[in-house]
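Only one chain is given next, in structure tokens, and it is the form predicted alone.
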Amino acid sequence: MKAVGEESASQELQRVVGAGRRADWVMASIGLAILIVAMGTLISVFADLIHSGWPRLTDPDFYTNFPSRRASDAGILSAWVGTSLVMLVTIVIVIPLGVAGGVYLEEYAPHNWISDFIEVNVSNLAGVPSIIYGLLALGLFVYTFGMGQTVLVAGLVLALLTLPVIIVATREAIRSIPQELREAAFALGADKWQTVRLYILPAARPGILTGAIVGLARAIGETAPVITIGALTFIAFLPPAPLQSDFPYLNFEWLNAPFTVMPIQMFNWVSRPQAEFQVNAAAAGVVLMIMTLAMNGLAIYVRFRLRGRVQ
């Protein structure tokens, strides 16, 4: 008897098994054919906007003109650098904002219903339309403060888009470390500045990087928010550089400079009924992709060298 039930349990450990690694290979299969469809997508609509611009793709002065009412002479020169300069603002303002605050919620703030509601409205806002923070910052920034339609608002504005995605992906990477790390940490004299400063953030630094490169990517190619603070959609002439040949060598004239951004331009193109305008308009797509791909490639590459440090 004691046999045939021994025999029995191995029966229904292997037929648990057995229906376990089905599971684990329906929803792997599921996740693959999801990831497959995803990316055949992307590779399409990059390839497609490759084959329709590729006439000024391979047009040096595309990338060095102005936007013109011809179509044979526009270019991106004044799209890419406000681009660059928007989310170089961007960047400056919404990381140290986004990980202080989710440091803030996630190891110093009281657990109470204060917390709580700070928690609910901070998940909520990720997922707020972002022409809502196009409104709030021509009302607040644009009206009450009067900062005009400048780089500097437009990065602000972006930030706002952006900070609860940080704030919410800073919280989940720190509960993601193992709670006997700070239980070492403070056993060895440190306090709780110490322990998140020279342990937890070290730690979950590739998890931050992770919210920042999402983030960012739904930032460098948001419209709405930059059209409702007054983005030019027409402009020849660049904005003063940052960097300059006399002390203090730093220029931030550039921040209340009128910009547009690549978005925009495209917008402005594909509005237009001249085909030549729409070869633009995939030239500019192109291009868009390119510096959102890069600028997650490097946060990417700086992630997995964080996290091989940290192991």
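Here the rigid core means the biggest group of C-alpha atoms that line up within 1.5 Å when the two forms are laid on top of each other. Bear in mind the structure is a predicted one, so any value in this text is a computation, not a measurement. Positions refer to the first chain, counted from 1. First, how it differs from the form predicted together with the partner chain.
- Core-superposed comparison between these two forms: CA of A19 displaced by 2 Å or more.
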Second form
Amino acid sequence: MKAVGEESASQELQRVVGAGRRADWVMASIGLAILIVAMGTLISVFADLIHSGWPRLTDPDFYTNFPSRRASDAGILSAWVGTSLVMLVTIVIVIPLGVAGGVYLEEYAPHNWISDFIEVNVSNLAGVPSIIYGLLALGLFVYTFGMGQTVLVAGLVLALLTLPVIIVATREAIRSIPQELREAAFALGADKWQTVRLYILPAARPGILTGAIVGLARAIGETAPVITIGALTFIAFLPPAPLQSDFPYLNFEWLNAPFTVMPIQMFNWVSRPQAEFQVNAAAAGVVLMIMTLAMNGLAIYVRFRLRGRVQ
Amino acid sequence: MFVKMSAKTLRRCGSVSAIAVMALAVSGLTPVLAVDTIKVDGSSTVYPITEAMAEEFQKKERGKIRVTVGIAGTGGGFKKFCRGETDISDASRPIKDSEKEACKASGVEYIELPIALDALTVVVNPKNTWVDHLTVDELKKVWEPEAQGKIVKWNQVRPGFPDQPLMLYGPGVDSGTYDYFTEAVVGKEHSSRGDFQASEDDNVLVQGVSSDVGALGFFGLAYYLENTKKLKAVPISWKGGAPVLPSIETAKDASYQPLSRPIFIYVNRKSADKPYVKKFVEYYVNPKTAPKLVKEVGYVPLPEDAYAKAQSIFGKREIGTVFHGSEVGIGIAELMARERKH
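Since the structure above is the form predicted alone, I would like to see how the form predicted together with the partner chain looks, so please show that one next.
Full complex below, order starting with the chain above.
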């Protein structure tokens, strides 16, 4: 009798384990299928763009020419320079502000209804359509402050757009740091700022950088807010170079220069009647994707290096 | 060692960005454009022409004069123009009364110059065998607001057409093209049924009509001429006249009506006194070079004497517009001869 009871208990155990394994297997297959569909779509779109844009992608003039009425002469020089400069402004503004905002809300802010209110608003701002930011920037920066339609304003509007994402990511990253780390720092006599600077921020960096990647990847592809503030489409000169040979070596006039960006140039080419412009649009799409990947690659590299340091 | 170095580099990056942030504040509001720059903004329909002109003009001036062109749309362009922010506004329709008021309020006077023609082309699928022509009244029946949800089959357009679902395609309601078509066909600007496939990108419309046997759509002539194998243009009959097929010739001689329209640039009167703006506008309407460039980008050039007339209008700085209230189907020669009013 006893042996039979034991046997049925072990059969029961096997059944439970088997069911668990099957459930695991089903979930893993669903996950894999979704991953394959998502990556497959992305890769086939990318491959299609490369295929259609190949004649222009392999033409060095494409990267060094200004826009032109002839598709075969038209290039993306003003667009890629514009996008790079605008993203530079965005990064320089949004990372310090976003991280500072996240640290304040998580480490310093008192827990009362005001910080709850701010928290709800920050989360909601992340979901506001980008054109609204464009209208805000047009009214505030361009007309009220009279800053004009410049690289600086475009960088500011994209920074505003990215700010909520970075604040939320910073908070999440800080929240995941064990309380013991803070206690250990305090026990060693560190004050709050030292704790944040020397322990919290380094430990939160990987999470913050992930948030920055997500936010900036969205910003680099935005067209609507940049058109709203008055980005141009045809511009056959570059902003003044940021570096110069004589003192003070850095030149910030480029911030006030008119500009265009990659998505606008692409949008314009896509809507042209002549089929040759579609080739240019595809090639510009590939370049934009590579720029995004390069930016992400840089962030991942930095994250990798820093992770090594923290441990 | 290596790790240490990267930390140092990072710190340096940090201080560079701190300097940059400070400099953002300092660099504030110093104007950057030392070189003479002509600012153009407005219609994306007119954009390819202005782009071609700007490209050639800058080449001719060897970079001493710069031209920038935006695509804020005809309405968006006029908003900036009437604030005095741009020198020239691209427009795919004449200036509206509300825009005239805005310009007047801020003291902006303008010179209206037609620079090319466009023929709005009504298209169907190449497999559509039943349509040989359409009258403007039939188009009105299809597109007017009352048709919404009611006119959904081809046999409702004209008895004798098959019992085939009718699918409509048209440009977005913010475009000057949509404004002009509704004015010419429905009789009231910006008024049509809402249940049609709208797209800001005309290539999407081309795609839609070419893959749908029951489709009916409209857009600028250039999009038809680039896709003659995928689309069939419909001859249009107006006021009981013989049906006319849209083409460069029928737009030029004004026989394709009421859907051929002039497109314009508006020049700020004050900017016209700047020598570099004057030079650019004179180049833009030069009877020798303009027709070739306009044709190259897919538009219908004005007759040559019309460019000469435009030059003389600009030379005399005749301000104001020849358009007052809703008007369609006027030949370019008559337009050029009219007196300009504020």
